[in-house]
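The chain below stands alone and is given in structure tokens; this is the form predicted alone.
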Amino acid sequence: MQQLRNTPFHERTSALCQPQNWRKWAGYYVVGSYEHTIDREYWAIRNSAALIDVTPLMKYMIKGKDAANLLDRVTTRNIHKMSVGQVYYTAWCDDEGKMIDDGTVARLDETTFRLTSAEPNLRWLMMNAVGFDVHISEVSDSVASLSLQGPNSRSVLKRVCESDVEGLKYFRLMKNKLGGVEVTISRTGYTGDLGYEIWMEAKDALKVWDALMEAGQDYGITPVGILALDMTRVEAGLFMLDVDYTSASHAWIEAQKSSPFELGLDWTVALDKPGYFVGRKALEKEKKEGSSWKMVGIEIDWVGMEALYAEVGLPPQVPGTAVRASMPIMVGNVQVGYASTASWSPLLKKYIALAHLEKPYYELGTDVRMEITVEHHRKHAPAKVVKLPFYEPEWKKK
């Protein structure tokens, strides 16, 4: 059994973690929350600047003459259109067009890419690399990473970076020096807000953490755990592997698998790119025939939910963190899908959920009902299918 490890930031994060509220993520311990409630951490993401340890992401370096050819073969994006310094978000599928994982591809130079993923993918990459002139190495442990998110994140970086980050565009990356340390900064994140991810050698992790915390003092920088991150990614309409979908490589039955189209990733499937890629034929068929399921946003009607609690003399009860659980979605007396993550949105003042619905119930504006538990009894709160994301600030891409 694999022993859980500490990230290179543990010396700082463990000292700041008041409730010692730890979570497991890809073989590491990471902070759930730094305080006993997550309000301040949530609002740091939305109002100021949040510093999040995201080191447990799986990271692979793919180098060589055929690096672009390999990634073009295994992902749904057209990798040959990528410029050096560009980052793509992408999915990769099995032969049936069902998703194995999702992550980012960063083009570091003409023949060098970094791929991130939620789960181990080295064996799958190596199997697909047969016959290609390419070298694949896992660098998950040797590369540390921080996510700096929130409307003040750019101001913090400008104060501490040697080269100006003002011109760094959305889903682009640059090499820079931060507090005297060589880093790569990508304008990416998992919160749906203005944000950056900072990549460095593990040995330099504490120097970078300290430099950012010092530079961010005037901008409200706050260490943030993954519980607050979970709430913001739901607001941003971003799904999570093993929570909102099951990897095709782990699924026991067909019904557990999802395609990129079902998860709203139509824009990442480049059916116009030349040649073969894994899952192409199945995805072309689904594009033509339409998807049986789709992941959508659900907005629960507050007044309707309030009435269900009023029947037993209680005010509405909403969880303080995102709920990762399967909650049936009904139309009439028939179950037409399920919510996979639900969360109260402090910013929007709404109870929202990511839900998987059958055709035709996934159409925008459809009235549905979501199962909630009121005083140990299952009730159905009125809800509506809405467009994702729930929240997207104007400054996110500017």
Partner chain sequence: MTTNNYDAIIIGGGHNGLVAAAYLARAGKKVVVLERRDMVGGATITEEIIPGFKFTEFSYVVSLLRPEIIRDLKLPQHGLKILPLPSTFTPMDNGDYIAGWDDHDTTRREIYRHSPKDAEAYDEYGRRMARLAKAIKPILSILPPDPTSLHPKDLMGLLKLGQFASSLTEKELYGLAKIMTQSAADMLEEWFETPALLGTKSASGIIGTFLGPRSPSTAYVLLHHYMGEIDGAFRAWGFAKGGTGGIAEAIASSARAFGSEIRLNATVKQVIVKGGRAVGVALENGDEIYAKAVLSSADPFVTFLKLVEAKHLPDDLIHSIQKFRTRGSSGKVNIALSELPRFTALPDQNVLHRGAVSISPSIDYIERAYDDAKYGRFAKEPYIDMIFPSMIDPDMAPPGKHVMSCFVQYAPYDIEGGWDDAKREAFGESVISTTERYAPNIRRPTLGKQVITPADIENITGITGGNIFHGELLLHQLFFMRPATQWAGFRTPINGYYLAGSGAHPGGGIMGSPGKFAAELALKDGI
The other form holds:
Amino acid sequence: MQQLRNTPFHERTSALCQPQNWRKWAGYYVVGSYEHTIDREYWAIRNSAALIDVTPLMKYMIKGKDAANLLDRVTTRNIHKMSVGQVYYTAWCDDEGKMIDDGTVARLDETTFRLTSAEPNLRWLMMNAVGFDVHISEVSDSVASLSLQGPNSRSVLKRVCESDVEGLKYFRLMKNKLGGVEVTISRTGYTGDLGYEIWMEAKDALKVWDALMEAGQDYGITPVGILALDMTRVEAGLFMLDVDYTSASHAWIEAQKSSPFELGLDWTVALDKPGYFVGRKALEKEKKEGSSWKMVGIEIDWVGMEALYAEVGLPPQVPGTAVRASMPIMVGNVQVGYASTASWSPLLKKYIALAHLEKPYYELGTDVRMEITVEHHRKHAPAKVVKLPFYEPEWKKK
Amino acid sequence: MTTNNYDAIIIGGGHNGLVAAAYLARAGKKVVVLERRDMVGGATITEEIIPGFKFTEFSYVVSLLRPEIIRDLKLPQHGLKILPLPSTFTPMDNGDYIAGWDDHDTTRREIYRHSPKDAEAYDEYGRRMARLAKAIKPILSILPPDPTSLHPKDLMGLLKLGQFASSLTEKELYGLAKIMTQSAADMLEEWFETPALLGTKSASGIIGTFLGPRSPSTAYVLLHHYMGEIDGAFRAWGFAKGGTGGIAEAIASSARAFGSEIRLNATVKQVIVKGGRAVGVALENGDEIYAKAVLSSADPFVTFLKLVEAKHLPDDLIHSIQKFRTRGSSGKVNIALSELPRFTALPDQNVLHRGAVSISPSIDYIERAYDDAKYGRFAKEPYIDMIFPSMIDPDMAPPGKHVMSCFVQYAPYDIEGGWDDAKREAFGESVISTTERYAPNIRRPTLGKQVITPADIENITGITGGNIFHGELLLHQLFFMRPATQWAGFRTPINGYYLAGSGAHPGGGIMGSPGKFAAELALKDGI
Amino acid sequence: MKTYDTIIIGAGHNGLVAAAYLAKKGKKVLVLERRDMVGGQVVTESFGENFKVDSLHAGGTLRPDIIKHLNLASHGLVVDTVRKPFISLQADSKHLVFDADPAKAAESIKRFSEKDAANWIPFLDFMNKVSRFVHSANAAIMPRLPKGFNASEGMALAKLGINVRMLGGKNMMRIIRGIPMTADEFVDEWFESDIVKAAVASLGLHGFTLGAFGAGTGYTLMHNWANRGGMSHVSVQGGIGKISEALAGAVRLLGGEIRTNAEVKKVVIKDMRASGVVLSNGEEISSGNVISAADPKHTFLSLVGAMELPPEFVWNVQSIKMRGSVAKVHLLTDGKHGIPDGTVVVAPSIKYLEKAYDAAKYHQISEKPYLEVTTSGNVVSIHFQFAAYKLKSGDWKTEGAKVEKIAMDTLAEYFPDLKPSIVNRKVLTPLDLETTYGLTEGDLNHGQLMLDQFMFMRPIPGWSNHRTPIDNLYLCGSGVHGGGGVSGASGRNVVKVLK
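Mind giving me the form predicted together with the partner chain, seeing as the form predicted alone was just shown?
In what comes next, the whole complex appears, and the chain from above leads the way.
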């Protein structure tokens, strides 16, 4: 019988995972947290260097004369503007302009790209590739990946890499050698901090892990599970498929679908690029008419929340991890949206959430209230629409 | 002997007859069920053919039994338990296999092993089918109108149908139109490339039909597999505790608890019609029983052409029922085993024995089995849907021993030269020898077997042609054309006479809807 | 550079009908034809000395209103009014002859079944109603469902509804029920003799890759019956090519332009809008609209290109079932072939027809084929089914000889004089249909007329109204609703939706 897979780092990660906290991610087991509480892991991301196994990401290699043409057709970005060594974050939509998935496109050379995604997309890519001179292969299992995040991540890499990473700019990538192994390093991540993602052959995985752990010892390198990652991505204002939006190909009903505009990705939709791309007509229309929903950040007013707890004689309580549940958001007695992920930010000392609000309530500064449960009773805590991301250190892009 | 104090007589103690009886009794009516055999269940029975081994003789799995029937009739209190069938395992000719589980990630990994493209298509296909199943579900509970009639009830029915159609999105509407008309093979080949996956999926389009996977309109039946899922009541296919006989017994027990009488060994010879109204029935033993209404859960052929005299019915209806297609195409082979068969593809595993085993290596394999049948032969290498009831419910066989239930297609009712013992034996042998290709030890542990041909189905259960759905699920035999145009609403041209079997909308399978609909109509008509 | 209001790709009958109607409206039209002659499938060609043949279709008529509107009689079109008999060959030479005179036909049927003979005239009566239904259905443009149709399309559909209702409730239901039936079930409603049933049912298979037990052959039977106006073909004086010549004449007279030897290579698309075409010699011609009379698969995947189209649309186009399985064997004889005049078929039993189809299912050539034979003087034309376009083994460069041999051997049983009478021959394989006549996969119908590919599902769901995802690009071939047969309905209908 088929089993779910372990990642190529399993030998190391399983030895370190104290609470046996394993999560299923795209057919793999990955560590939820390495310790019984996730505080230390969270702070490693924000203060030192965190090593996260992100192998389960779906990875596709797209090669050939028409590789750029294909990606230009599938995604909303203008792929022809990409230079070799550049990485784009992008969404892709169905022809009704509703998002199917999001991920990164890396241009490895003139005719070779690597696409990452949350869900399997091979079929969609192949459906779109009819008539193109292109070869698509899935490399999810053969390419392992580690995310090294945190303010010290550069220092760790500088110590262990053959070529200097100093000049590697935000959303760029380079070939390098690490622990004697060929790797690709991209300055990308899912934490909103300084960080890198390291891509290697699965067979080299342990060598790279060991080299990084050794080199990082003096910089506080810490293996981090996906629960801490989840908190930081909320602070960074980054959303997640199946949590903050539903893929158009999974949705049961139209209302479950989202457009890139509705998720705040206006900057990724290159309506000025020439010719057909998937969803173009619908996106042009939405751009013209305006979106009826927007994803925004909200900050729950601490004093207001404290008061609700005080009513029953309790101090305010905040969850220890990011909460992936739908929480109604009200204006007056009318529900105007919902929060899809909420999290306590240990750094900002704020209770924050990614929220989806109807027009016109998504404007910055709008006062809303979010449902919270206080001692089994539903209450509405005052909150305010704020700009995303909640947290962006100056060194993120520097 | 004459009795005449019943509100309703139900002809046939199959699951639909029993459902009708339970609903009527529940409404306070005095009801009697008349069953020809010495046991209830019809084609929904479990019998101990070999001592200690319980065979689900005919129907063997359940998916569509309406949750509201389970609730209304309190069936769980009467012993109904539907146990999961968690997997499907298809051995392949090269010694490998392909399987699906009820866990998404595991199944994806398994299919990925054969084709990454299929692994994704599998998910997407599943979602589309589930959405279509959701879209079409309301149809199953709409009483079919007569589109040629200007009667207010039919116009209302058409209006409802129109509202239903306009409630669908463009994708749903076209999706439904396509799935109603396409062949299972054409539809699946748009999605998948792995032969054994195609074979296994296409098989669910032909179960109970006299059609091959390449015959247009077989795709529709594939949808049925996704209906159960969206009810949230249970997932896909299940196996009833005690076999399907357990379902019949639970409904019978519920009917009795509501006050219904059930008479066994009571063969109805004719429905007594007076002044255009059904007033009772005459039994073969000469007894006459009178009632305000008669509900027949027999098939349309028996209901209209055998139980009532032709003079009571319009010629059109008689002509339609004569042409109503009820060609049986499947048989059953039930086997008592001293140990489980060992499949070459997975010799040391028996987790998969808890689910279904499908002998369906490719679409062409099944299509060729169909070719045999359409020219009047049983398939030499048939499609087999195998389960091991004793692996799901240990009470089905003595400890350490097993029963194996094989649904086999194709075996035509109209076999060249007619069915006889030699052909039955050869048909049984074809199942054993086909299974042997994938599980070479099958002969050794075989303690005994029961082979059921379509002719046997007709003889034992009384279903014309031995068709497990009381009439094939063909496009022109569905909805407002089931069983005949203008007479698709369970009512018949004879007042007080109702069709309550699978030959009425929405059709076959252990669903119970025809019995429920007919009972509700009879109540509405004020019996 | 010259510009046109509309460019029409392909000078088949539908392309020419569309061109003529547009020209009549005063539009500047240009028809571009790949071959050196107009007509597409509706051609009479010479394959040698005294060897002139209706290459693909032994007969057929344009819809009478089209003939009238375009004044085709003045361009030399004469439709034969004499309907010759339809003959189903029997081993004992006592053939079943469906004469155009119903009483005579009934007389012949009587030899096989008294009951069937008695049913013949009521059946003809019913089939006449069926024909009215088919023609009015083909005259209506199929709108996009469920909400996407405009007033004129809605009107056409409403009219269809009224027409159907006027056939009477019983007939209406009978037709509706008949559509998804198999040819076997359809004829079984009327007849009991297997020989009679098979002869009638063969119409449901003619030109299609479906068997007598295939759901939907009830509809194709009705479709072919309606197009022929009965069981046998009505031939055109001077050959079927006269239809195309008359249409071309009408186009030119109305001011339209027709260019032969002008193969379109690409439709020019800018910003998802068609603005002209490029020919294979590199010449670019611009126009306001482009109408493709080519089949939808060729139109979208080759002329437009998948990269210009939405992925789901492309997938649907790829899924269009073409599946040609017709081959033609044309023979020039010394005149002593011994074959009677009329439409002669080898369709001895329902199971024979089904078995012939089984071969196509498995990508083979029928060993015992369904044949339809017509003669014109010394020329014998054999329509052969089934010869699968995609062969499991062998290829069509060599298998043409096999088709000829099987056809000859089959007919030799009935007409021993045929073989020795042969002077010259021409076999058209499914591959020839593709390469010579531009029919993808050799499908005469530009897409099988199956239940999931007809009416508002034709050519693909959501695009049954001649429009395409490319603005200003329209379809008018047999692959759209109205198509299949020589009626010209599709060419007529496209003109109504053109901007």
